[in-house]
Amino acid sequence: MTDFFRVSNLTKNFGGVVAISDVSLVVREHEILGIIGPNGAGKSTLLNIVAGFYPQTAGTVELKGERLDGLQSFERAHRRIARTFQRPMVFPNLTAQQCVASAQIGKRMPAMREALFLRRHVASDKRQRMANAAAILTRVGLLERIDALASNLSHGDQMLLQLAVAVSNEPELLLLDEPASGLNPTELEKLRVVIQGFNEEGVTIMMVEHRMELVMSLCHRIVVLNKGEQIAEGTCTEIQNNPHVIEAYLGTRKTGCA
């Protein structure tokens, strides 16, 4: 695996509150990197900086050697970075298929001037986006709910739909913020298979997650944050046996390492 994504000496202050302090990490190409730590550790803040929602106070962010500092979230999306959230962010009055198709508009719709004169092209483009959406919903196991309103889906299916929306533009770096939040064991296993499938297809993933059974079964390496500081980095086994991690977060030695 080669270095694909890097943050160096990253710091984020909110007024007098230091949310992240001097964090440095590397995500290798085609890797799943887990980010764990107690509540308030700075994990979601880190993802928000990577996605371009927050500017960093200090430090650098690089994707494939390109500095992303100063780029807005839509500019990072154009560089094929996508993000999910702890609560499902879907359009409640759209069907599952429409939710996924609408996320592709920025990539696939023609310019306004072109659209005015090329209605056939627009209609063809819409059909293609809907077909693409159906294919993505198949991959996340939601084909049977393709025509269901997002608001009528269960919480677990809404989390899968959010993931389908995130991958609709074929991201190279996928940021997952507690994707297993609120899932039961059956839904958790379904999610695990879906995430593993995207990774095996070449998607590089940074995953913030509290469900340690998911982290330990999927992640190639793990970074641990506590109170905004990076306290450990290593393989699953190394993290499980790190006394600083046990004291700050795990409590006891965990089993189930992939």
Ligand SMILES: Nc1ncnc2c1ncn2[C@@H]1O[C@H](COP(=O)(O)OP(=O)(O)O)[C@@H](O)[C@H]1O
Contents of the next structure:
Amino acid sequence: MTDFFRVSNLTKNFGGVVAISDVSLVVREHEILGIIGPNGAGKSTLLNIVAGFYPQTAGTVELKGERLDGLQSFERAHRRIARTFQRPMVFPNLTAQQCVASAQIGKRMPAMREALFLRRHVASDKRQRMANAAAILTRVGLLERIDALASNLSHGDQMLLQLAVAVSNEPELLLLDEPASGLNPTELEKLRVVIQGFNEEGVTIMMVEHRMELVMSLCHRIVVLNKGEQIAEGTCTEIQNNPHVIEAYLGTRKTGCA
Ligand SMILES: Nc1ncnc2c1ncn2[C@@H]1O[C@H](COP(=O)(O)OP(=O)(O)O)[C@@H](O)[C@H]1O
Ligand SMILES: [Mg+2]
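Now show me the form predicted in complex with the named molecule; what you just gave was the form predicted alone.
Let's see the whole complex now, leading with the same chain.
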């Protein structure tokens, strides 16, 4: 059986810096895979390569058996890979609803014979996008802020907004880069429920995160990176009892598993 998503022998050098060194991992369909490790471990680099932000130095990335090498980020988006960023990336001068509506990839272009009715087509397409956007913002708990400019949203709400933008094209593989960074405990719990909901609906997720209460309660498996190398892979319990992980990153403090 083909793995849903596979990274094999991935290496990324930035000049003399080895950001990722010979990393191999699999994400199974409908799984939440956690990626943890200290700052500079190569976590964001891994997501950036998968999203097509820059090419790997060596190794391969495959989604449902198809090599993604050489595909631009928009082509990966068309293969329903979506991502969020460590710091919220939203259009500051658009409303929350406009941000989500404008992120949706058009379902189809109108045929030539429809060109005469193009204006009507555009209007109905816009209405549809705005309605979809409202539904997605409801899902992430931002309905009340639908008309707020993105720049006027709190940091926590901007993080939720970029998640709403990321899911606006119904991704099959969702890449989350520290989605809980800077969130207070109430916002963190809200985010946990939202991510879990998307996963239960079938979205496969690869999540980089430092907040262990989120990682340990959500992730089915966890991969640990340190200085670009993969030092461990396992369940919540296995990872927290792994001496290499304790030494490099976690220490001995334990967090409850799901
Ligand atoms: N665009 C880049 N240019 C040069 N070096 C980079 C770049 N991106 C990341 N690095 C380096 O690669 C290493 C891994 O970084 P990163 O993937 O951001 O780590 P993490 O997300 O785990 O904190 C670090 O040493 C970082 O300085
Ligand atoms: Mg990072």
